[in-house]
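This document opens with one chain alone, in structure tokens, the form predicted alone.
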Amino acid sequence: MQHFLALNELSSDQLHELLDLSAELKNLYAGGGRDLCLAGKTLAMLFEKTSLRTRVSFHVAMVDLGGDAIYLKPEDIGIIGKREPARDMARVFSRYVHGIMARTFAHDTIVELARFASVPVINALSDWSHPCQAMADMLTIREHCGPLEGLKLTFIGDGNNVARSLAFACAKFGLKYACATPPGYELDAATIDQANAITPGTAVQTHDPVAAVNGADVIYTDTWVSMGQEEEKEKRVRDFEGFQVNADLLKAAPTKAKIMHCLPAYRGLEITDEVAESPNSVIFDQAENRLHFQRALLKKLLA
């Protein structure tokens, strides 16, 4: 594994290895142990978008493994490719650091960084893909629901980068995946087709959230208004009426279904406070597991 850009590019064996390593390192650190495999190494963290979980979890993961991280905020670097071409940045950073983590708008930026870098490049989020989040989610589901194969994950909301990465994760780990969106906000057909090509029968797209949660082991939602879509907020709130994860929707789901959200959550829009704070919610376990997965990823790529 040279880079970590999107889950559809990696094998099931590679992803299972990362998940197992995440659990192993989580247990090690919970017991007071340490693995200083990245002593003397540095990660460049490039941010076009602001962040809480991504910034803190990657920085802590590097320090936990004995290394260091340099945070480059949006005003430092601007939009990658406008102030300076991504290909130039990739070659410069490759002379300075041992790995590049980038949180960008365009996925092509991540791809270009990886093409020209001589060190590993990690996609910490792009508008097309959020693979670190999906892997932390798989770790969380395994912890709460047991073996992944055969489980059902239902995503309610916008067919966005998180929805896409979850579709690929489900295909790679053997879960069933239902994506329920309003008309016009579907997960693209190419993603659904690719997920089903990886594992036949994995993914379905629907406009019926009630039917989608039937038999779900996990019910997952995300913001209706992603970064860069703020001008569309009023329209999106209208369009997503009926797609809120609330107590009424959960009446159609199994009582044991776990509730997930990758955060930040806008209580009263895509999810109610009652559901987010319910005993079935594992939202903050997801947030914690970003750290544990990213430790494993950094060890695999940089050690």
Second form
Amino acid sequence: MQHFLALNELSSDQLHELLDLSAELKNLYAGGGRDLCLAGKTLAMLFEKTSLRTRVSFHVAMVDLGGDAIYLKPEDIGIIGKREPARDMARVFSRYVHGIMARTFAHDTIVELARFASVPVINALSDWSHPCQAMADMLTIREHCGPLEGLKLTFIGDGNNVARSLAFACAKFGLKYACATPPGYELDAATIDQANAITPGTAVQTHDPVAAVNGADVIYTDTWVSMGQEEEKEKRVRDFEGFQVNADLLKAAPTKAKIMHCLPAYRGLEITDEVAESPNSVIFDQAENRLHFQRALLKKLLA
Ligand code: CP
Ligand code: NVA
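Since we've got the form predicted alone here, give me the form predicted together with norvaline too.
What follows is the whole complex; the chain from before opens it.
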């Protein structure tokens, strides 16, 4: 594995190995152990958008492994490709650091960084995908629900970057995936087709949230207004009516269904406070598992 850009590009074996390594390192660190495999190594963290979880968990993961991280926002280096082309940045960073992680608007920016970098490049969210989140989510589901194969994950909301990475993750790990969105906000057909090409029968796209939560082991939602879409907020809030994860919707779901959200959550919009804070909610375990997954990813790519 040279880079970590999107889950559909990696094999099921590679992803299983990463998940197992995440659990192994999680146990090691919980028991007070340390693995200083990245001593003397530095990760550059490039952010075109804001972040709490991704920024902090990657930095802590590098420090945990004996390395260091440099946080760079647009005010420091310019939007990627604006002050200087991504291909120049990739080559300059490759002379200074041992890995590059980037959170960008356009997914192509990350692809371009990876093409020209001679060090590993990690996708820390683009408009198209959020693979680190989906891997931390698989770890969380395995911890709460047991072996992943055959479980059903239902996503309610916008067919966005998180929804897409979950579709690929489900295909790679053998879960069933139902994506319920309002008309006009579906996951693109190419994503659904690709998930079903990886594992036939993985993914369905629907406009019916009530039918979608039937038989679900996990009910997942994310913001209706992703970073960069702020101007569409008013229209989106109108269009997503009926797609809130609330007590009423959960009447149609199994009582044991776990509630997931990648955070930040907008309570009262895509999820109610009651559901986000309910005993079935595992949203903070998801946030914690970002750290455990990324430790494993950094060890695999940079050690
Ligand atoms: N879930 C997630 O990626 O959170 P941040 O945007 O805070 O990094
Ligand atoms: N879909 C959201 C995820 C935030 C972690 C966004 O892109 O803003």
